[in-house]
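Encoded as structure tokens, the following chain is the form predicted alone, with no partner shown.
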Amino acid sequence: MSMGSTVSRLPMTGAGWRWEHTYAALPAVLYSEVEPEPGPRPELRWLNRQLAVELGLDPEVLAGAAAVFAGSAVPTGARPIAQAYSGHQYGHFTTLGDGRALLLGEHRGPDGSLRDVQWKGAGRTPYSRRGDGRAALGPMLRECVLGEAMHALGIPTTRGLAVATTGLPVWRETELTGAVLTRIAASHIRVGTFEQAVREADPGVLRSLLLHTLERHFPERRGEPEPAAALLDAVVEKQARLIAAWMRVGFVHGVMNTDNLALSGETIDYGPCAFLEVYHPEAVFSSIDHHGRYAYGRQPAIALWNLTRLAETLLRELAPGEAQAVERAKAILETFGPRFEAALLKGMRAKLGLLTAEGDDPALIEGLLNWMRERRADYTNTFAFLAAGRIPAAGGVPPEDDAFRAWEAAWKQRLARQPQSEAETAALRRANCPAVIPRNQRVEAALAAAAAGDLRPFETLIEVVRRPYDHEAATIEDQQPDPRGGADYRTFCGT
């Protein structure tokens, strides 16, 4: 199906496209064939060279091809085309599909991995509803610095190629700069998509979605005699560990609905997303979510509630009778608790320079979070001055008192008793307790002046969001929390 006129193909000679498509090999209700819907003014914006090194592609051609990243000429080999899924929004199953995106293809890279690439903003696809299909240009290019935050913070996530705007208006709330965003995922299938699948009449189609994942992102489990089971585990044990990343550094995604939980284990979606500056359990940053579902301390429980989601479209592969396949879910799903809570206390011993295991550590983690909630400290910069034995320049964090100097005391007293020398706990610290963070304020100032022509900020704090371990390059700025607590600061899905 094209909902576009047909556009140009582009040969980008010398760019090192390698083009696979296997998703599109799937049934084809899982996808529609669409052409994108060409701007008249396409213009380069951004491009991620370090990471189109990295896909062994050549800056320097990719530079010349504002058409291609505007969505206005079809790259050679590409193929587009706008995946089918389902989802729970806030708890509420709804049928959904790409509205706004279109994935050309996978690029096979030099490590011989395949990577997804995909439009987000070409137009209008049979998923759209009542939507425009675009994208405009700050929800995009925000979309790429916390995706180079994540990344640079050791976290799996997609990542932006390219933002381009296209030369045609969108409109939200006010009259916006259209833009497309070319995003790099190791793929795109979700819980929804499986939600979606287990819909459809032909079981077969589910058996095809179900055998091409393993595949595609499990491929030491794909001879396992239980394939359902086996991908189930695979990804209780991806997000397991990616939900106890996220926990670790502050970060609150939210608009976790099962549309947005990529069975590859990366994050997804940039929409409504922050990262704490004062340290509490219910902070939420999204306008929309006026209860607090997907609240920072939340964020374990919904995942749970997710992957039950997916283990429910998987049942009639689990097992032949109905009362066995529940019984086989519930056994994978229970395992989901303890190995994020593994995860997070290995992540958390790390931030405080444990490099050996007592049984007292999670109450020694939690007087800490306990004291920076009580005295509204700044959770990046706390962990920041215990990693570096200095108040960060910027503060946010509150001057010492009681309570903190017998909580010291008592972490001082554990790095005692390990072996290992005080250098080695330092670097441990230092190595997981980032001196910088994507500051909310900093992100909106850049994205303000990108909006007004101005891509400076927006390519200094990409620089500075790719070094959050160097303590020594952390500026006042770079650091600054938000003079008001952030507690009224919010995001927005950018549809």
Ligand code: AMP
The other form holds:
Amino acid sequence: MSMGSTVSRLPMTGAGWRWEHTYAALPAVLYSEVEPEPGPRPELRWLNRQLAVELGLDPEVLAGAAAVFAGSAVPTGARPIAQAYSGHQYGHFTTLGDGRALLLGEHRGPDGSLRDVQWKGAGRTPYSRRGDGRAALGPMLRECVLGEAMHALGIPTTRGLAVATTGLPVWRETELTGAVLTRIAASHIRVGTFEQAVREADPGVLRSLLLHTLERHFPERRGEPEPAAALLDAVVEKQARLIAAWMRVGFVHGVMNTDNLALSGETIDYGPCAFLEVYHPEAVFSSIDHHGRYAYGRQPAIALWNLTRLAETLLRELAPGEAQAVERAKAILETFGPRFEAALLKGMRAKLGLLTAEGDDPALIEGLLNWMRERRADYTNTFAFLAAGRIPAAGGVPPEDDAFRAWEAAWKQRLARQPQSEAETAALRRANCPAVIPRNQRVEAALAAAAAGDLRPFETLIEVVRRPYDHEAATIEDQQPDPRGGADYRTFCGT
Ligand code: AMP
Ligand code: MG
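Follow the form predicted alone with the form predicted in complex with the ligand, if you could.
Following is the full complex, with the preceding chain placed first.
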């Protein structure tokens, strides 16, 4: 944190920023004002022009503002703050806060929505502990490609607006190129923000945060007589849908600590995440998740565990007496399971092109998943095969397998029992089975090239992941599974 010195301000005339600071209007214990620590050589490496346009920003003006995207200058109207939060990390409570992120403020977009604009990697803050407040180019680009992929897949997510290098080296296991990611989010309010607020002696802090979050993300529920119950219920619903969407595409977040669960219902903090290659419920990619706490198949249970931590922070707002409040919380938390199951079943039916509901559908879905697990089949390519009616060029599906043929026959009979046309069911499948996901090896190759100064493979990959449901455009390279099935692929945290 640069104490005393003030970083230059840049007007960015014509950029289209419309700054607001609603989070900064909350009690001051929930954040700290912090100036970024500029690096010597700001250089813009990637600009998300598509997102800029969606936000009503002029990409040409943004392209000329490398200093802003590298955290060397603050755009006029922005007011950098680091947000305070706590969190349960791998089950253990810790005081955290933005150790390497600064919220510039909120931008009012042309659709009227308010979106956080945040720097990641712009220097130390009062919450940095022993960290350097910095980020490396590779992981920041990785966050961008995963965000674009998730967005294109139709899954709520934060997105990268720009990545700029600072000219400062960052030291991890080796020397890496320092970079700043400018991240756009519905907000950065997390379960951990509530875990922090509830520790304040003044009950007004939690109450303000509660009302602020309700107003910001669930304005349709703000007039309800029980605001805490309304918030918890709305967040439970969003998480049930979000986790079902992750499961549908085979996404493994990897570090579902309570500080990485956004109340907005967006996917946030792309650290050690990865997509399934071969299907396995116990798939884990994070190098530090030794016990599989955040394995693919455990994500719904962990989401509920995290939501239970949120409910605990809200107890005194839920009802006057503790016993009554606990009952109220339990009743809401109990809806997570059925809501998740319903969302998942809907998503899986869509993948199989089922437009009607039959009682045996869950068994049909289970049958396919079990087959995939036993045969170590590629999750994405198996569904792409069912969607497009032909084997993806890259393979990953053994079509001559008897067990698969038996399952396929049952599925075809099921399809024949619904009144809709083959065209309708095929369209549903294609819209729900991605032909393309960000394949782990392809992402790594693009990041390696970027580290060596060549951004072209990264730019190409962004274009590819932006059309996940285009089964005609997908090439062998786009659909190529990791030859080892991805089971030994490892991702690293804290980068
Ligand atoms: P994460 O695992 O990325 O969600 O981060 C967990 C906590 O560590 C958050 O409080 C981060 O702000 C903090 N943190 C991660 N990396 C750094 C870093 N390089 N410097 C300072 N704080 C960091
Ligand atoms: Mg985090």
